[in-house]
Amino acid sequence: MKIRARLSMSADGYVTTPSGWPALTADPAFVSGQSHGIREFLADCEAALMGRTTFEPALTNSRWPWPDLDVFVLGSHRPEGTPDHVTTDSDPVRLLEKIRAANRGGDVHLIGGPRTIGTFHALGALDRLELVVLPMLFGGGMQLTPALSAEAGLNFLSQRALPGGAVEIVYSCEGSRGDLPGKPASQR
């Protein structure tokens, strides 16, 4: 089992539009159609993990957007209109361990934004970091950073090119990891 994060952001370093919508949802090539390999990354996942803040903008949507994976929510409670299918605990130790007790084989995608990302990084949990670069500038917005400190120790694995001028880049953060509790690293 692996977790990665994969998200978007602009040339400019902003995961977020100035207005604070997920920097995907501006990429005209995104708007058309174009996957940015979601749905390639998505094949090795069983599960999805976010925070709530994340989380709750799915319980009003007409459709689940994780109808194939199973749920994971970091959060302080568990909002009104959770499905009963869903994991939610306000300790991301507890959660991870919640996680691994349910794991089948595959990967976790690590949803969310840079709060959530340092969290689970913090704890040695993250092992890749994915970054779909945006042929675009905000100005503005959320940045990734400094949620991931200059220690994090990324490694480079691939990059390649996606539809209407993105790039994809794949970092590995195994070499920053530290110790989880009552967990050995040759077991996570």
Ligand SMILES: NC(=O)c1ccc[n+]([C@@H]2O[C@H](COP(=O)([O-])OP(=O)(O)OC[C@H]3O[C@@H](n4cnc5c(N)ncnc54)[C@H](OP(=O)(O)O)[C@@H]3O)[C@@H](O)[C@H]2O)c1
Second form
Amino acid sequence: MKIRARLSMSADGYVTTPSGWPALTADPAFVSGQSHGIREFLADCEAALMGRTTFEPALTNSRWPWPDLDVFVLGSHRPEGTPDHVTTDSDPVRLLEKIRAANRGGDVHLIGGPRTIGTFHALGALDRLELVVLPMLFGGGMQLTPALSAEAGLNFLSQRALPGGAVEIVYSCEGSRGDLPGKPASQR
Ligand SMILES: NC(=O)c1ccc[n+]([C@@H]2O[C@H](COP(=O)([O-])OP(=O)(O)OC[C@H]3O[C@@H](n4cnc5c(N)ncnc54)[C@H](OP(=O)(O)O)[C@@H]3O)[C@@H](O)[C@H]2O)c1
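Requested next: the structure of the form predicted together with the ligand (the form predicted on its own having been shown above).
Below is the whole assembly, all chains and molecules, this chain first.
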């Protein structure tokens, strides 16, 4: 099992639009049907992992976004309306244990957002950081850092051009560990 964070970002480094939506949603190529490699990526995944902020909009979606994946959510409370099959926990270490206990050999798609990616990186549990860089400039929005520490220990693994002008870059983070988001190392 590998924990693989995969997220889209603008060419000027923002993972959300200025209004807070995931970067991909602003890309005309994605809106018109390009998958940006997500189908191939998901073929190796059996679970989705995310923070409560990223999870909550799914509860009002007309379509459940992860029909084929076990879903794990990190958050202080279980949001109202969360389906029974979703596992939630307020403690990232305990959630990681639950993910490992349930694992049948497939990978885990760490969807985000930045704070949750930073949290699992701080635990030394982030295996891959996969970025889909979109051919767009946002001029504002949320960045991956500082939630994911700048010392993420990235080792380049691969790159490929995607239809529509996006570029996928895959880094290994195995063996690296950052600070818990919002907490300096001295307070961990
Ligand atoms: N570009 C992309 O592909 C992409 C992908 C995913 C998300 N996003 C964007 O990312 C934004 C959200 O990112 P975010 O970083 O603010 O939020 P997030 O990581 O989705 O969720 C943050 C929440 O997760 C819980 N959490 C995280 N670390 C924790 C820890 N160490 N201990 C306990 N709980 C912890 C907390 O829940 P509680 O508050 O309940 O304690 C925290 O408020 C959204 O705007 C979304 O659109 C973009």
